[in-house]
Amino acid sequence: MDSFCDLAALAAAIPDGATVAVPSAPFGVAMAATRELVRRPARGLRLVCVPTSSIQADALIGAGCVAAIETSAVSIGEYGTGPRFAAAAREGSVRILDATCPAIHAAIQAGMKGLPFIPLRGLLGSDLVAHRPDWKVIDNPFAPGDPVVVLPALRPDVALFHAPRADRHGNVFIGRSRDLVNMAQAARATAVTVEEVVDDDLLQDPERAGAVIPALYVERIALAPRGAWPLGLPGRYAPDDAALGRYAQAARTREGFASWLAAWLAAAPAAERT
């Protein structure tokens, strides 16, 4: 039970300058977390989006929490791109890492697998490649004169992800998400939110044991019923498709954002229960 703590704490033991890695809607999102982040308040984070994000990164950008960011999209649905990514990418005011989704995932396995650096062909041709002085074109050494892409491996400082439930043991069952496993094998520490504890030793299920990280890889778990509202998580609730649509008209202007932010941060707890 030592991994176990309150919201605010889980928030509280990830720094301000930290690599963060999170996941794409709606594989668990830990949007509970993201508010007390906000609250506390949280600076200079470096977001690593696995492979994109969606309101998360868009509020925490307009909330003055992130530095840098490294994502194949922020996009709020149907409602279009991140609002407050938008204005900062106009702005100059966050670093953006322009990447694509196989990049951050090749990144990420290179990192869950202790190596420096991985390959991919796929981003030969593309324009990122000019813009990303990190990403290297070298000779395959198995075939000189064939040109293939290496990219630094990501090790984020803390994984962030909200999940179905953990045990009393510390081991967090995540459902099908393989997304979630290599973020917190590649990270230095994992931060992860659920919805339920039960008193079943998760790992002692044959059925439901490979879709669980053991607390070797878990630092910090906090109860947090609802945790990915207003996004969903699959198998217990869907996205709250009505209040994406009103965080994106409001986030278009900075003053309909500082008002939205004002109120989630005020409200969002009783929402969450609902």
Contents of the next structure:
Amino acid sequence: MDSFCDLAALAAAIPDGATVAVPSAPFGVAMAATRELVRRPARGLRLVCVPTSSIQADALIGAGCVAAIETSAVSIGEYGTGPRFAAAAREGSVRILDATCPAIHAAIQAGMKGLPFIPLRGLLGSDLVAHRPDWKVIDNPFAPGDPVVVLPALRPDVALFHAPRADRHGNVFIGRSRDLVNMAQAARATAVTVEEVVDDDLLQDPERAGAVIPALYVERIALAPRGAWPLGLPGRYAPDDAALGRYAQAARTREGFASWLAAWLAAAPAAERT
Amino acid sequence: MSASKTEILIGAIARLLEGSRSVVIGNQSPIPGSAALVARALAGGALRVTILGSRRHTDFTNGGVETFDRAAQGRVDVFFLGGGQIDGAANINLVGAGEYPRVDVRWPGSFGSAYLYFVVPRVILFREEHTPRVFVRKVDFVSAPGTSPPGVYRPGGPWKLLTGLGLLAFDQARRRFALESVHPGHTVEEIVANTGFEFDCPARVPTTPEPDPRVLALIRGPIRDEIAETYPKFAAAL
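Would you mind generating the form predicted in complex with the partner chain now that we have the form predicted on its own?
Everything in the complex follows now, all chains and molecules, and the chain you saw is the first one.
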């Protein structure tokens, strides 16, 4: 299938300035592909974190690849706030659209349904709404006197994630990480890295087909064993806590981040197999 | 051996969960997670415990979105929220200290708080650090408001506030906290001195009970092993 390519070509299919939807850790974060975006280097990306991000968004921000980020959090797990994200907030160098998890999920679901907007409970009185002019409050048309927040649909240019496997037809197995299905359907194009490519047709097995994203949504697939490292992949490998801790420590300063970045870019993909 | 500070908190939360049918534990919450597993054991299994980040204790099959869908339908009785700042009206701030957006100190973000605070009937605010920098007169940024005006759909909201020093209850109508108990080794004066907002205080404040021997045996035995799947470092220190 012509959707198969190498990591550099997959990253090249995500143009500068693109709106890129990425999943939360540990549900298939495409870190090996992220490194190729940094290596290029990509510029002006508009990240949509579905609904939060970890080292992926933080490293992309630190490397100067990001113009704007919509997220409900950037956290390196138990190591706390993403340090480069926090620095960007202080400096005002990246446009931050603070959200809340179900709002991003709902806007993605509106995108996959082709809806213009979607209502969501809660939110009223939160400063999130005050700082999001794109979020509106309407009166429930079916029961007046009931204010409801409405959110514009999200149609990202690209959904980028990592999955356990693809078959040679380009179908991608995602297990129960169902948010990836919504992201792929909402996005105009989907780029996926996988641990392995298998010969059998994933859609022909009725017992597993429900956990598969059909090839029609998937434009690019690249092989990337341990491609979520240092984050984990459910059922395959756990997050590398020591590596995440080293990142969180190094990224506290601009200089520390720069040396971490140099080492990360120099690491051959083979290093991720250890 | 008497109970540790952590065990007193686990015991206190387990008591709060008595009679609940369903509790969801967010990420990075080992103490509420342990308490939920204790409460489930005490209830003979009649408490559905979901621990996000755990494979063994998560029955969601529709992704992260299902947490919120389930809560919206009233299928979650109790959830835990924290905050970098919490004020006397139970407003919580998970975004940062200082003037938004260029805050002086940036925290990860609001996560699901701006939604779950509205739809989960009993939200327990849990923050171990009890200092004036956390418990402020007014939060710098409202991730989620403690109360809402009439007419706003809000079946849920703040119920209790548990800290490293004591347990407070929130009165929705009066928009105020009241001190319920002080943990062993601490005093009312210490809580007043470390709280940046006013709260009600009865003439005599009881001491938070220590977990009884059965609960302690659970924490130090099966629960430690169960929580280790999600929080290995925490379990090792129990």
